[in-house]
Structures are given as structure tokens and as C-alpha cells.
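Next up: just one chain, as C-alpha cells, the form predicted alone.
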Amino acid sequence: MKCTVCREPAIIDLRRHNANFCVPHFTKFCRDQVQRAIDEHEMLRPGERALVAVSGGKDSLAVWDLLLDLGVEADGLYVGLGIGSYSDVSHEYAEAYAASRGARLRVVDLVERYGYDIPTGARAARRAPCSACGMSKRHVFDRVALEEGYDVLVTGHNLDDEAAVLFGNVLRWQTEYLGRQRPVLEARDGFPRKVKPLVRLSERETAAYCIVSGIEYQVEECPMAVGNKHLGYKEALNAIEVQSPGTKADFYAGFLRRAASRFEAEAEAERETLGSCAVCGSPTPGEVCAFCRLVERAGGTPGPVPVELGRRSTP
């Protein structure tokens, strides 16, 4: 198998692109895809400061690495979820990567700050673990991005993630979610601007990028993700992709081009109903936001988010 660009031995084949790449040209391919996503969707402007939501997994570390290589001023933010040894190992990978790049990693630990962990919070709030986890992380990411003055919040959602979410939302015709499923969500009262620079790269490609770049990451799946519906949606789409390479990219890109705007009005109408949480000040349709209710039910202490600023690590 030869590299499509230079004819040297290739290390990966990308069937949807009908191409094979050696290490240097694959790295360039990934960087070019991220730059193209940034340019196409106007994700980042020159001089803006980015906060990268970091989990210690391949996608968040890959997007942080790619942004740093592209010259973006990007700090990381890790949220300690209290999921036993899984969280401990994830934190170690995030810290190790930050040290290797001399980058800053900010940390908010749910147990230390709020007095609860995800297993406890999920049980107390009678939520699925992934629901409690996602809500908790979104709350902390949003608050820190706003309070620390970042211009944009970056997440590591890749093409597979976005196609799976879209698939689930279409199956249930959750139109309010479809109206928000874009690579960029602009800032508004109580929310930072959010961007997803990996939407042109698949999960396999981000994993390969980390391997060839020497980035060690948390390989183990979260033990609380068993039964997560989106994992099933990914499997279904992967089966289709095997038979018809490029299907996931066409599905997601076609939605953005032809259908996303049709659902914006409904999403906007939902935003207009939001007020401010009486406890933490975050946007909410009720008096108290879902996050603060979860914390209270878990026996924790809701409120603002003081953050461990994190020193810039040295390699």
C-alpha cells in the first residue's frame, strides 16, 4: 500500500477519500481537515483564546494538539467526575499531555467543588449516568469559559459522534435538538461560543493521529457508558459505512447544507424561554437549573465555579 501523495509506504487507508497516507502526509491531512472546518464554519478568529474541553481521551487530546500546531492559543479544562479509577487515569493522561506541550490545563473536580460524583448524582437525580455526566460537564465548561474570559469553547466531537447524534435525533424527530446541531453555536446570554473542529475527521482517524503523533490517551471506555444509545447508533452507521464508504460524511454534511436551517426557528423559540438560575445564574427555563437541582439532590453544594487555574506545564 503506497501513499497517494508521495508513493512511500502508507500507514493508513481512507476509503471514503479513496486515499492512502504515510505518516507525514496523514498528519498533514488531519491538520488540513481541521483548518478547513475552522475556515468553512468561521470557528476561530485570529488572536482568539480557546478553552478545550479535555477528557484524556483521543478526540479531546487530538483537537488540542492540532489547534496548538495551528498556532491557536488554547488551554485545556479537565473536569474530575469521580468515576473511580477511570477518572484518575483520565486525569493522568490529560496532565501528561499538557506537560509534554508546555500547555495549561485547568481543573475542576466535582467532588472537591460540589460534593458529589457522577455515580452518586445519577442515582440521586434518577438520571442515566451519561445524562448526569453530560449535563455536569456542559455546566462547568460553560461557566469556566465565560468566567475566565475565553472567546470560544472547543469540544472534541468528531464526525462519528455528530453523525450518531444526528441519526438519533432524526429517528425521534427531536426538532429542537436538530436546530442546535451545528459545528458552531454562537455565544448568547449565559453561553459561550462553542465549536467542533473535528467534524471532518472520523474516530478512526483521530485515534490514528494520536498514535502516529505519540499522544498517549485513555483507551478504556467509561464503565458507566454501558447501554448508551449513541454507541448503538455508531455501530449501525459503521455497518453502513463498511458497505458504502463516505455515508456518514454525506449524511452529516447533507444535513448541514439542506436541512439544519429548517429547525432553527424552533431552537430559537426554546432559547427565548430561558431565564437565570436563582442559585448559580446559568440560563434555565425554570427557577433553578437542572444542574443545581442535581447537586442538591446528591447532597452537594451548588453555586459558582471557582477553578484551579493550572500552571503552564513544562515539557
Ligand code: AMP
Given for the second form:
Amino acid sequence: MKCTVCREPAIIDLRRHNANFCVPHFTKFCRDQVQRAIDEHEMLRPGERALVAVSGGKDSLAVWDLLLDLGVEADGLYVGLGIGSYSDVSHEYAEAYAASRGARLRVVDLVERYGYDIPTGARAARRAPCSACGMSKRHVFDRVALEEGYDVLVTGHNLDDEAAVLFGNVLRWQTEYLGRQRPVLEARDGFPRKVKPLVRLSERETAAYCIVSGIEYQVEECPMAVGNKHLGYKEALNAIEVQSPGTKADFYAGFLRRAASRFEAEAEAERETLGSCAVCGSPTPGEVCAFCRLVERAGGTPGPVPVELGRRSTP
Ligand code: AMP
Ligand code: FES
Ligand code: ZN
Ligand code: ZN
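Alternative state: the form predicted in complex with this ligand, after the form predicted alone:
First the chain shown before, then all remaining chains and molecules of the complex.
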């Protein structure tokens, strides 16, 4: 197998692009795909400061690395979820990467700050762990990004993630979610701009990127996510992708190009009803936001994220 660009031995074949790449050309391919996503969707403007939500997994470390290499001023944010050794090891990978690049990693630990962990929070709120976890993470991401004055919040969602979420939303015609499923969500009251620069790269590609770049990451799946619907949708799409490479990318890109705008009005209507949480000040349709209610039920202490938390000791 030879690199499509230079004819040197290739290390990866990308069937949906009908191409094989050597290490330098694969690295260039990943960088180009991220740059293209940024340009296509106007994710970042020159000089903007980014906060990258870093889980210690391959996607978020890859996106942080790619943004730093593209010259973006990007700090990391790790949220400690209190999921036993899975969380401890994830945190170590995030710290090790930050140290290797001399980058700033902010840390907000749910147990230290709010007095609850995801397993307890999910049980107390009678939510599926991934739902309690997703809601908690989004809350912390938004608060830290806004309070620390970042222009944009970056997550490591990749093509497989986005196609699987789209698939799930279409299966149940959750049209208000379809209206919000974009690689860029513009800032509005109480929310920072949120972007997903990896939407043009698959999971296999981000894993390969980390390996060829020498980035060590948490390879374990979250123990609480085992058997969830999202993973099932990914498997279903992968089975189709094996038969016809490129289907996943077409499914997602076609949605953005031809369908997403049709659902915007519905998503917008939902947004207009938001007020401020009486406890923490975040946007919410009720009096107290879902996050503060979860923390309270789990026996923790809700409230704003203190600004000094997660700050690096040196400026
Ligand atoms: P997930 O919801 O686990 O699929 O993760 C989606 C994205 O959320 C990742 O790519 C990260 O950018 C971010 N993320 C997930 N877990 C954490 C965490 N514990 N701390 C910070 N960011 C996270
Ligand atoms: Fe959120 Fe596992 S990372 S439930
Ligand atoms: Zn090459
Ligand atoms: Zn609140």
C-alpha cells in the first residue's frame, strides 16, 4: 500500500476518500480537514481564545493538538466526573498531554466543587448516567468558558459521534434536537459559542492521528456508557459504512446542507422561553436549572463555578 500523494509506504487507508497516506501526509490530511471545517462553518476568527473540553480520550486530545498546531490560542478544561479509576486515569492523560505541550489545563472536579459524582447524581436524579453526565459537563463547560472570557468552547465530537446522534434523532424524529445539531452553535445569553472542529474526521482517524503523533490517551470506554443507545447507533452505521464507504459522511453532510435549516424555527422557539436559574444564574426554562436540581438531589452544593477554580498557579 502506497501513499496516494508521495508513493512512500502508507500507514492508513481511507476508503471513503479513496486514498492511502504515509505519516506526514496523514497528519497533513487531518490538519486540512480541521482547517476546512473551521473555514466552512466559521468556527474561529483570528486571535480568538479557545477553551477545549478535554476528556483524556483520543478525540479531545487530537483536537487540542491540531488547534495548537494551527496556531490557535487554546487552553484545556478537564471535568472530574468521579467515575472511579476511569476518571483518575483520564485526568492523568489530560495532564500529561498539557505538560508535554506546555499548555494550560483547567480542572473542575465535580466532587470537590459540587459535592457529588456522576454515579450518585444519576441515581439521585433517576437519570441514565450518560444523561446526568452530559448535562453536568455542558453546565461546567458553559460556565467556565463564559466566566473566564473565552471566545469559543471546543469539543472533540467527531464524524461518528455526529452521525450517530443524527441517526438517533431521525429515528425518533426529535425535530427540536435536529434544529440544534450543527457544528457551530453561536453564542447567546448565558451560552458561549460552541464548535466541533472534528466533524470531518472519523473515530478511526482521530485514533490514528494520536498514535502517529505520539499522544497517549484513555482507550477504555466509560464504564457507565456500556450498552447505551448511542453506541448501538454507531455500530449500526459502521455496518452500513463497511458495505458502502462514505455513507456516514454523506448522511451527516447532506443533513447540514439540505435539512438542518428546516428544523431551526422549532429549536429557536424553544430557546426564547429561557430565564435565569435562581441558584446559579444559568439559562433555564424553569426557576431552578436542571443541573442545580440534580446537584441538590445528589446531596451536593449547587451554585456558580468559582473563578479561581481550575486556574493555573502561574499566569
Ligand atoms: P462524550 O460526551 O463523552 O462523547 O464526549 C464528547 C466531548 O465532550 C469530548 O470530545 C470532549 O471534548 C468533551 N468531554 C467529555 N468528557 C469530558 C470531561 N470529563 N472533561 C472535559 N471534557 C469532556
Ligand atoms: Fe459520562 Fe461516562 S463519560 S457517563
Ligand atoms: Zn506521503
Ligand atoms: Zn442552576
